[in-house]
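A single chain comes next, written as structure tokens; it is the form predicted alone.
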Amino acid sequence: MTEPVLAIRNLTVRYGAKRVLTGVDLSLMRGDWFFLLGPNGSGKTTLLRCVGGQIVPAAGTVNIGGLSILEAPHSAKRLLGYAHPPEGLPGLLTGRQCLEVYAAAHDLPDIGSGILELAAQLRLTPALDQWVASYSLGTRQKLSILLALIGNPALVVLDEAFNGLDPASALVLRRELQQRVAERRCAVLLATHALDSVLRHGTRAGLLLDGALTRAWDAQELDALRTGDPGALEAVLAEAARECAA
């Protein structure tokens, strides 16, 4: 059996007396696209970060690729393309060198060509030699994705990651990791409130309520909601809200 791109087992994190996740279980495999729904506190961004391996969690296990995020980090980071918030990038490097710096850090001779054609496509390519302080959160968040997506990575993590972007590079973005995730060139985990685009690009998508995961939809449920009526996805979650919090 093919190797799950991300297995979370059991991960349970705290902060101090409040318990923020509670043992989520999630796999992925290449050319699965998961959306991550929730409302604001329900600990999206907290499993997002366990899954970059910013977060030690009080119990459970997060593999990528069969390497564990806190015992081989290096190596599991090689499979790893995470979206770092905009307002994190170094603003006394300029884009190209942000670029340069992820690039060695997978091991690789350079930027590619490939992300500098993305660059090119997203209008950044002028802003490549700019310190990254003087960017606009839009530009920022162009800048994050694309160092997520160096080296192609398995396993591409993203947080509200089309914020802040103007409509045509939203576009271009998703239609990148359309590609990529169709091709099986790796999994997408993407936190969002964008219910729309759950119904466009999805294949699978959880709830997540209080730290855990209460619902899941696979993609043969997400195309009944597809065909359906349009807000019908809306209902459905605020159905298992209500069930929840029961």
Second form
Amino acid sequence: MTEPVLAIRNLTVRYGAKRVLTGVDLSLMRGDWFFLLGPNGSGKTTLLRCVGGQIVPAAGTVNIGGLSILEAPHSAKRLLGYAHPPEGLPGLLTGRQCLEVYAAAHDLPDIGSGILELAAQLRLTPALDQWVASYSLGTRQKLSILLALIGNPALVVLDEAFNGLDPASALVLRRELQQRVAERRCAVLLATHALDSVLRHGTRAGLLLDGALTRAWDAQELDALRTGDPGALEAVLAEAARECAA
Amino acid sequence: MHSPLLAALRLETTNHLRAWYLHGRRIRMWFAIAMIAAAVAAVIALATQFAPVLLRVVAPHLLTVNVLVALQASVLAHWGRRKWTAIYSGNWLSTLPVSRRQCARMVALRAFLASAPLLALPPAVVLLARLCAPRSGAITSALLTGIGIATAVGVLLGWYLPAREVRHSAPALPYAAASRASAVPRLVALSRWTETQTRVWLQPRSLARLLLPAMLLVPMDSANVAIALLSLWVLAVYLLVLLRAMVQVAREGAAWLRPTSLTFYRFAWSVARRPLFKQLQWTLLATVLLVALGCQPLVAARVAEWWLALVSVTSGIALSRAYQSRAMRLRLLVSVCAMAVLERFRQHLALPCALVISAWHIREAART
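Alongside the form predicted alone that was just displayed, please also present the structure of the form predicted together with the partner chain.
Shown next: the complete complex, the earlier chain at its head.
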């Protein structure tokens, strides 16, 4: 049996006295496109930040390719592509310089033709030599995703990655991710509220409510939802939220 | 390529300088340089007046001064380490495969660069005092040696002092006052914002832990004086951070509330009311402490007057320029220079001058 790309076990995170995540378990293999769903404040971003090693959990483990993000961060992060929030990108670097820094960190000889081609498809090439401070939200978002894809990471982590993107760019990026997933080059973990994307691209999905993964859908269940009522997933989410509140 | 963290810092710095050179007009650049030179001249002019007094106050308390310097260095090192560790564990470079050692080196470098001007301040003041009072060679030499050793010890102490983990909670949480559930429209939150920001930056719990060894280190025979000096230092840090926090809140608050129908006068009054009152209150206490330390009442009053003038002019300019979304540094520099020049010709003009400048800026902002 092959090693999961991402293995989260019993993850618990507290902000002071407040418990944000409680006993979350999740395992992703190459070829999985996992959609993390949940209302605002349910802990989606916190979970992703734990995967990125930015938050140290109160309990539990996060392993990427069998390597602990806390005990062997250097090796684990070699397998990780993490799209940072667009507002966190450095305003005083050009897009190309950001890509260069990321390529150097991954010990790549250059940025890579694949990434530059993708930048061209996203119509980002003219902006690459301008300062990030001059970028619009959508342009920053594109750069953030490109940075996450540098070095063909085995795990791509995206938080609301398609917000602010024009439809054409969103389509290009979805196709790119779909291709990587279909070729089993990586697993994608995406937190989102866009339920249509879940049905179109998702191989698995999970609902995070009050810090706990309360409901999960595998490929068969998602297939059933695809062929059935298009509003079924929305109804299931609303029902789950009501149950949790009750 | 070396460390990607270092590469990013180098690129950011060169780009920043390039942006400044390309986008700032040459004439403005020369004007800025001239203003900086004028500010340095103003500082030297003020130093000639205050240096002998300063030396007279600190001469009997060399050890206490060294303890204070060590305390300041340890606070700066401690805060710098906490701040930059938090930044590098959450910024756009945090998810890169970078070794812990590289990250620690980067944190040390950034913390040192950020605190270098403040670390250099005590020896600079002593050197300036030596230049202004040539007969004080022995005392200034002893001070400089002591300050050097104290800074090194303080930095090491602050760096290796175990920090309370901030990773499980947002740093602001312990310092934010719980608000009552209320639906009444009022602007009181604006006036408390600056104080909350000050507490978040000051981290009073860390400060208290650093103060304890400092209190134990001061010589017992001059305990009262030492405690007064320590208190004065804490007050000075608090007043500085409070002023800096008000500038920050003016900027953030203006960006947030400018598109609303809130008038500038209400905005400015709400933001500035409480911090200005606190400044006045604690400056008075600092003046009393200065007098208790042996400073002449008139000189202590002048120091207080100068500080209040600086607070007044900074607040007025920060609030008005932030509301107009314009830069404030150059205006502030020009204003302080003007105040220093006026003070040279006639004493006690700094505060009225600052109030006039402040009022003019506020009126200008209200008009626009």
